[in-house]
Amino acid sequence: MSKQIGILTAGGDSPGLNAAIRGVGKSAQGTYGMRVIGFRDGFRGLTENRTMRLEGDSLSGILTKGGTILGTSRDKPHKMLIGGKRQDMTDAIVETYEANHLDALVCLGGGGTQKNALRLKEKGLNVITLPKTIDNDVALTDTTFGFDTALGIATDAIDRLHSTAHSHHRIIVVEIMGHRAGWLALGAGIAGGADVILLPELPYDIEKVSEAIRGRVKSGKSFSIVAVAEGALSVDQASRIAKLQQDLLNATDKAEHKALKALIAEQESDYADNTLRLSRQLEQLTGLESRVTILGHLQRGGTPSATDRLLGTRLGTACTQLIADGRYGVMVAARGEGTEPVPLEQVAGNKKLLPPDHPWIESARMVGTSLGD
């Protein structure tokens, strides 16, 4: 009998999701004679058994579309909001899996999806994941689909902001997505010729940032572009959070553990307007006007790049090969021009952050870009 597989998209939407859905669907049916069911709106749709058949017309014309035809959500199987309360719905997911006679479940998503998929594997389901996120921070894969498109959009934005920064002799502070990882801000900053790039992995000294901008003014350059990842912190802020996190690791009392987690969340929430705070500080320290542009969800919208379409298709077709071979419990990682199955246990809970000696960082320094450290 032919195998029946389910597929869902979870977490934030990302360019390339539809390319991956198409890659899985077309290769599963055309090459292996499998049947494919899509579950709407991520793990919530899987819990509620909301399906759509993925065949023929439903897979036609989606390669160039952004977002996901299946819809998505950030629901977690083990603590899903039901009737105003968080509930563990993994047993309901197992029931849906069995009711649809699935041989495998394909989950497209980022770091959270890898952890959720591992939980389902531990419940006995045959699960395979594909790495998706514009942040490029999923562990043990060369890259994720969505990153290249977002990189192009952020770079284009910086290109456009150069003209207004130059015309008005201003500092333009551009906030780019990336809460924990700075791949997108660094890549776009280098490609767009930003003068300062601030990253979550490298806490910045505001005096050094302003010094770099004042140095440009002295050399006759009356404007500066500052590309800042949304999760970038000053040295003082990073130090405070690091101390709280260390206290959290050392906490033995349940109440103390809960209080510290709440305190860390409160601190991080307070830093949510860091970009605006940074802009005001730079005005005071340099004497230049400063304006903020927050790219936000623009970065993950619109038509996926050719690179993301190709990557989504490669990972999708490799996924069906693994299903045909009975290989489950893995993420399909991009590795060079090929792919590699990586056990979910090695991926879940890990993030791919920028190492301080990464070649991109070295290149930025060598062309005179300030990283604020």
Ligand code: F6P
The other form holds:
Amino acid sequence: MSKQIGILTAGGDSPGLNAAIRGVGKSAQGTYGMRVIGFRDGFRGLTENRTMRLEGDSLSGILTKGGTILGTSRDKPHKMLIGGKRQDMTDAIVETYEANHLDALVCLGGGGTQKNALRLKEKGLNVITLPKTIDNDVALTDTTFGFDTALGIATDAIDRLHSTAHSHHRIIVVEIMGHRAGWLALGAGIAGGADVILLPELPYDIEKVSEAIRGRVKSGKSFSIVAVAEGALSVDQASRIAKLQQDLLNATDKAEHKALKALIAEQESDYADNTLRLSRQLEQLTGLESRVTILGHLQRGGTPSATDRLLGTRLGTACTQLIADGRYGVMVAARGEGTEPVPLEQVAGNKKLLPPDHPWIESARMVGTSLGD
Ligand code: F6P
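Switch from the form predicted on its own to the form predicted in complex with the named molecule and print that structure.
Starting with the chain above, the whole complex follows.
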């Protein structure tokens, strides 16, 4: 009997999701004669058994589209907001899986989705995941789909900001997404020729940043582009957070644990304004005028790049082959030209951050870019 598979997209959307849905769907139906059911809006739609037909024509014409035809949400199976309260909806998910006679569930998502998928695997479901996110921070895969498109958009933005910064002799601080990882800011910063790049993995010293900008002024360059990752922290901020996290690890008392968690959340929400703060500090320290551009969700929108369409298709079709072979409980990782199944236990809870000796960091330094450290 042919297999029946479910598919959903979870977490923030990412260019290339539709290419991956199409890759799974077309190969499952065309090559193996499997049946495919889409679930809407991530794990919430799975809980509520809200489905979408993914047969025949419904998979045509979506390769070039941004977003996800299935819709997405940041809901977690074990902590879903229902009527104002967080509830564990895992049993409802198992019910949906059984009611639809699924042989496998494909979850397309980033780091959080890998953790949620592992939880479902532990409940006995045949789960398989694909790594998507513009942040490129999923562990044990060479890359994730969405990253290349976002890299192109952020690079284009830096290119455009150059001419206006130059005309007005200004600093332009451009904030680039990436959550707590610096891949996108570093990649776009190098490709766009930013003068300063600030990354979450390398806490910055504001004096060093302003020194780099003043140095440019001395050499006749009266404008500067500062590419800052949304998760970048100053040396002081990073050490404050690290200390609180250490205290949290050592906390034995429940109340103390709760208080420390609240304190960390408070600090982090204060640091959410870092880009504006940085711009103001640079104005004071350099005497130049400074402007802020926050690229935000522009980086996730619109047509996926050729690279992301190709990656989504490669991972999607490899996923179907694994299902045909009965290999579950894995993430389909991109590895060189090919793909590799990696056990979910190894991926979940791990993040791929930039190592301080990464070749991109070395290249940035060698072309004279300040990393503020
Ligand atoms: O994970 C992708 C991402 O775009 C991050 O870069 C960013 O921090 C976050 O999602 C934004 O989330 P939301 O779309 O929920 O505002």
